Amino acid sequence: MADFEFSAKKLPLKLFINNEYVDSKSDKKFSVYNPKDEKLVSDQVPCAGERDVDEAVAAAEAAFPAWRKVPAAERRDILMKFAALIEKHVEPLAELTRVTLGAPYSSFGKFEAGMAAEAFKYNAGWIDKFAGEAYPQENGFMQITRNEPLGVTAGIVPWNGPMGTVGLKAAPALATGNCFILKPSEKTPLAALALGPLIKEAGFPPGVFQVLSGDGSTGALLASHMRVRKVSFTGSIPTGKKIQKMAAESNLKRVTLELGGKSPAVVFDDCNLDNAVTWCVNALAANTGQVCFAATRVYVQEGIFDKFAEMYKAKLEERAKTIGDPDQQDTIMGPLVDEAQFKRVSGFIERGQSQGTILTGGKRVGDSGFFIEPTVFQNVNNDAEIYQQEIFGPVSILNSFKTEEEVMKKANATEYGLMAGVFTQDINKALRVASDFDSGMVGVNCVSMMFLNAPFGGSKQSGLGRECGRHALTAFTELKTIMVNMTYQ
């Protein structure tokens, strides 16, 4: 097969069905934008309609039924050559993400791409491993539990992880045995679009792994599909509740939600100041602050406050000097999204300044492209806006506690819970803190982290259901009992 072709200069701008490119159906299209300039990348992308979701639909399901008997050696090298060709293409693959995200490649673009690589390697090797339950047979009956795979699946991907997120839903999916529609978001559809060939060279069989690109109406059609038995779903939550409302209204299809977060770190007196400072610092300024669990607000004990809160200020002012070009090898923080998304943020920081007191940033960067200073507002009250919403920018709050207990219902006071962390030194104080956030996750001497083998996912409406682990291969599968009558003659 001929080798990968696709790149900023030639860009991807079919729907990839049944292991074809083929043009969309529907004649809406829809436009993309480089954040660094403003210029347009290209206004031909194709927003799959009602017909195309219809037909990779029917593809999908033709295909299920020989998937799901795929032997597991097969499939699981099926799975780890994909991954193969994601780590061989990883450069291309993050240009096309990097030309409408502007995400650096040093600091984002082959760390995202290489995690989607990882994420289909950790899966393939769950394929044979992935095993059901025997019971005692005492009452003369056996029971077995069997994982059996769901049959069409879709996965609809966030614009600020478009390449990591495909390896999230798409992996554990494939592994289990189910065929898999891939929605990329909008705002950046193009990597997404370039796995066509990819796919085909690993060994997919046509209609197991498919690609349309499209707007919020796309994901509604996948989400309201009475043949699709899952979405998985990353993104807001107004459109997580749209998509659970749909997902229930249709055919009660399963649903995995991953709504974001506002997540808190908590910093104790007797902590590594410097290792403290450091992960809040990476985990505002990472991806412009365009991330599900960044820390976005952070609590520091009296004791510590004022000689934190000028650490804290000095290294964001460090990181903001690396903001530029992020096609420039040195770039470390590139442009926010898009304009829709540069006004959303340049907002919440005007609002901000009646409601907490700029520490540092608070500035567009350039007088072209999307960038943005970090910002970090002090002593903001609970019912604050800027306390209260995700901002999904590179902006914080930091107030100061006294006490544990106070601190801890400060953390606790909003919808989110996606990601939280303490620092400390005193282990006891970690683990009680860690057992009384309200959070799916919590990092102790680090936050705003992941691991493909853990599972990932937050409480409250910061979403429902898991990824990653064992538990991404559960939310994928039915569990099926089996009875065996053994006194049966």
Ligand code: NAD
The other form holds:
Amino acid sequence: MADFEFSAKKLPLKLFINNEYVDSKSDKKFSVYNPKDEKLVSDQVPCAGERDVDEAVAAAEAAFPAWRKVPAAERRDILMKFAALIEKHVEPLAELTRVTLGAPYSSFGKFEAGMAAEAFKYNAGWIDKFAGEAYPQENGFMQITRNEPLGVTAGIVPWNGPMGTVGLKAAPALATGNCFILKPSEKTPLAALALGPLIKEAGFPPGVFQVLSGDGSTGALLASHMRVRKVSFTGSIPTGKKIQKMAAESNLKRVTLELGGKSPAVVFDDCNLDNAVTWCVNALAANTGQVCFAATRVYVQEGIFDKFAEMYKAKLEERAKTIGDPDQQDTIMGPLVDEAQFKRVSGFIERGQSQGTILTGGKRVGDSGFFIEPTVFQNVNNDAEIYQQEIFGPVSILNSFKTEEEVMKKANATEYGLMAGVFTQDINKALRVASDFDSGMVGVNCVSMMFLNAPFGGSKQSGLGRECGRHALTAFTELKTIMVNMTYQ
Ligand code: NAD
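How about the form predicted together with the ligand, since we already have the form predicted alone?
Let us now look at the entire complex, which starts with that chain.
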């Protein structure tokens, strides 16, 4: 580490293949900008092409036979050391993300980079416990199952949680004995590119954990590669569909898809109002609304609707006062990630003015950088664009409802199913509603949260498969059944 500096200026803008930083064989480069002031951070980020991907896959294939046989305790120690190294460098890693994502350290940057370290620790703990099964003998035969690694695997990650998503994918892949190629987002690739020295120092053998920066074309090369056996993808629904198609049309590689959301929060008259408002505000404002499981459709029962609306508006306006330079310690809300996202979110807000009425927000903050106020629309019909589509910014819809039956129909009436929240003091109602949500995850008196030890993922078009917990390890392994003839002499 001595001669390596974690700074956007000193970072080697190279691919990390076979434990070395190497120049890309493709001339294609892309640029990254700081969303707080729109200034160029670098125009020299390499975009890995076909020959780079082939080289990384070949290195991973060469490393796989030995890596899968590394004893559990040794593999655990490597993952634990990697986690410790991330923790040691959490501030500079968060800074590398911040200069392109704009996420303030105190409110998101520290959490996001720290989550990667936690994911490595959590999965390291599973290595010697992720056992197969043995079945009762039958007619002199016994069957045992083993969780076999898949071989060369890849993680294609989005820009909104560049380090957290590395932890969610690389940690279970490596814990189960796979080799792993990381493809960060072209919008926020710098922290991933800085991992090279940490990967080496932790003790991962060459070819086991590699990083290829690139755009969608690099992702497509991985998703359609004949010798990549699994792609774990987090990103948008349209890209997720393309990846599933490429996987099917190439080698039927395994696919995990963590996609978009338009998550409902259902707030009943009998809830603790302060608690409900606090969760809904945090859900919308965290990472400037660029969170897949953000509660962006808030349904409040008639009896408390006016009070909720007043408190939600006031708290969001308080939060809007914390919008500012993400490099400042007291900033809680940073900018949107880039100009494209800013135009996208602003476009939804502009068109939304004819689809509903604005309770709060709706305006740009400042005249440089991509800062935007948390924005709430009321009286929106459920066929409106802002009601149906994921905006991926701090924009929500606030609606009232009369009955549980009515609200559950509305809550479930989208193609998304990532997260939902119910706020009530009635445990029977909470559990009934939790069961009725068409959603991979439900919060009771909370929303838009996750734990590393519990399954994370969506139903309907929000995804396929689960991350976190034991399920993530399952998703990176193939069950093998071994039948033992015990009567054979
Ligand atoms: P995106 O789909 O545009 O890109 C995600 C990644 O896929 C990037 O690394 C990109 O380079 C790559 N990619 C793009 N086109 C590709 C192609 N044709 N083949 C292979 N790879 C390709 O998504 P984004 O804009 O980076 O992220 C925002 C989306 O991610 C939102 O919809 C959000 O809800 C979703 N998301 C979901 C979760 C979850 O866990 N469910 C978490 C975070 C973000």
